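A lone chain, given as structure tokens: the form predicted alone.
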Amino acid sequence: MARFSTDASIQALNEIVISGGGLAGLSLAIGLRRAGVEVVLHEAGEYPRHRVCGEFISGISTEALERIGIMECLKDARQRFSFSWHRGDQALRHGRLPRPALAISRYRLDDRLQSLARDLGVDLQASSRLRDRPHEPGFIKASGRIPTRGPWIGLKAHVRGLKTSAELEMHTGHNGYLGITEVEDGWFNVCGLFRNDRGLNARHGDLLIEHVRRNGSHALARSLQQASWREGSFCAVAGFELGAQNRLPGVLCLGDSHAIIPPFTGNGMSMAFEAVDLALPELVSYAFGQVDWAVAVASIEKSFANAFHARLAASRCIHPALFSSCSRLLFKHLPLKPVLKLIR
């Protein structure tokens, strides 16, 4: 259950205009309409579609989704509790996750999100981009990475017919790392971070395969090689930092516009969530004429700071380490628990 409960016959003095329909753009504009506020959401591509993601929902609480008011997306979402980390072709370590994870492609995600806003009532413009509105109250950038000239390349596919070691498999290398994890269907979403080799001679799903054999992983690109490849679920992504991103002035960014977590902490989705999370109740509180924007965002940018600077700053120290030799021993004996309360 949403934790908002407005009088029906009180409005909301103030419109919420969010660029961007990705996570955090759609459950922020679902969570403010159970609150009885006005949205209007951009997004400059089509639903359903995929994105480039691991898909996998890690370190959010049942009762922050709840709170949002999105559970009803993820009612069926596979719950995922063992895990396997490899380098090249060899095993390293086998274990459990203390919580279980959950596992749910983005294709039927965001459908379900976008479906579930336009229901409340949110004013969604699909294939419309919004141009930035700096200083503008009112106004959230949720619209995904800021561009730049970074290093690394995201690259995506659902495939079926793999032989998976765990229900989350992880494999790592030299140039970059890549996870495994089933998804709903039979297919298995393959998402990996790798540094961009912009000379490599191969497109689409074989740009990944050759990605991941470059990375010392012979025996999973040859399985890749012989699975059968979801049609049109191939994406990439590439040109972006890791971390905190370029803040624009005066405007509140959320998601990926805020922050790019390494992947490999599989946290990234849940970091959208607690998002809106922490944002909402001070975006509510505008929208009444209760606070002004600058006070509400001024309030969100600290909640967000307090809730993700220790994580962002471990998970860029542990990120180093992921492509050096040193990494076998790293995973074999390195102890779980204490480097998740790092990272989540």
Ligand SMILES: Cc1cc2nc3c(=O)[nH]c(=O)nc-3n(C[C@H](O)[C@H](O)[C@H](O)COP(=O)(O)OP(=O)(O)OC[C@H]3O[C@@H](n4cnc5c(N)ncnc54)[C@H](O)[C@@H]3O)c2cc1C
Second form
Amino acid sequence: MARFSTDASIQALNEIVISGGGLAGLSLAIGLRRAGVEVVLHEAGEYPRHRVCGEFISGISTEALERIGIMECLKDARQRFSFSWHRGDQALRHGRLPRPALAISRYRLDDRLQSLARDLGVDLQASSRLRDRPHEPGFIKASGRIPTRGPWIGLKAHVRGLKTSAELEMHTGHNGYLGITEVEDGWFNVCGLFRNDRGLNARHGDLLIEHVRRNGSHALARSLQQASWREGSFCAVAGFELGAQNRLPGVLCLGDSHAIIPPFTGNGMSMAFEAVDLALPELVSYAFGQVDWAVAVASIEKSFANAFHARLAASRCIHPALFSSCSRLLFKHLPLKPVLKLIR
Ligand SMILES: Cc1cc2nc3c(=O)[nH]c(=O)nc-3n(C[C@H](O)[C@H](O)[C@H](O)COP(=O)(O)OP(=O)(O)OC[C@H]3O[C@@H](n4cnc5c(N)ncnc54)[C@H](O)[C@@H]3O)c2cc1C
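We have the form predicted alone; now please give the form predicted together with the ligand.
Whole complex next, starting from this chain.
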């Protein structure tokens, strides 16, 4: 059940303006509209479109999705249990996740969310890039990672014709890592985070394959070369840092614009949804004139620190180990449950 149900006779006093219509912005807009709050959402891009994302949602509870009111958008997401861990061409480990993760393409999920948001009456303005409004009450930044000269490149595509050994395959190496999972209609999401090498002379899908090869996964690179690639699905992002983002004081930031958890956790989307779930009660109180903006923001930021600080710190410590050669031993024998508990 959604936490709030709209009563048309009660009018909210304050409008909320959101910059960024990714997962955080769209689900926040939906949650607020369900509570009867007026919402204007600006999205710089268009829908539907492919996004750089492993499309593997791990850590979020059904109850939280229901409280926000977006469960219907994930109704046919595929449940994922089994995983395999590889280094170079060697399989190190097979296992099962203690709780299933969900797999769904961002092409489909973001499009469903935007359509639900519009149906509920969100004033959603696509192709509209909004400047930050630091001192404006009711302004929320959900515009994703803050561009920096960070060292990473994220690459993603959908391919068909791969033979996988588990529902989630993880391939690690000295330069990065890559996950493979089937998302829908026989398409496999292939998505990796690598140290950006600007000297690489390859483009589009070839760039992804080249990164995989240089990372030591030669057999996988050959399979990717022979696979069929979904038209328009290749995308890339570069120039960002993991961890806490450089936030403007006084601006409420949600999702990646607040902090980026390393992608190997499969927890970034969950964090965006969890942030919305945590922020909604205070934002609704603000919209109905029951609490000042500054008080609402301070309280939300405190709840974000409580919920996210430990997992961001733990994943920051584990992340470098994924690239080192001793990770072979580490990931072969590491007990899964306690590690997963640390990073979500
Ligand atoms: C390589 C890689 C793999 C990943 N794999 C996974 C995974 O498997 N599982 C997982 O859970 N997470 C994964 N993530 C993380 C996940 O994609 C993000 O955590 C999630 O997308 C965050 O949602 P968001 O809404 O905060 O940001 P986004 O989804 O990035 O949305 C931000 C939106 O804001 C818009 N925007 C930007 N600036 C403006 C502006 N000024 N005005 C208006 N609109 C603006 C953008 O166009 C965009 O649509 C991965 C990330 C990377 C880099």
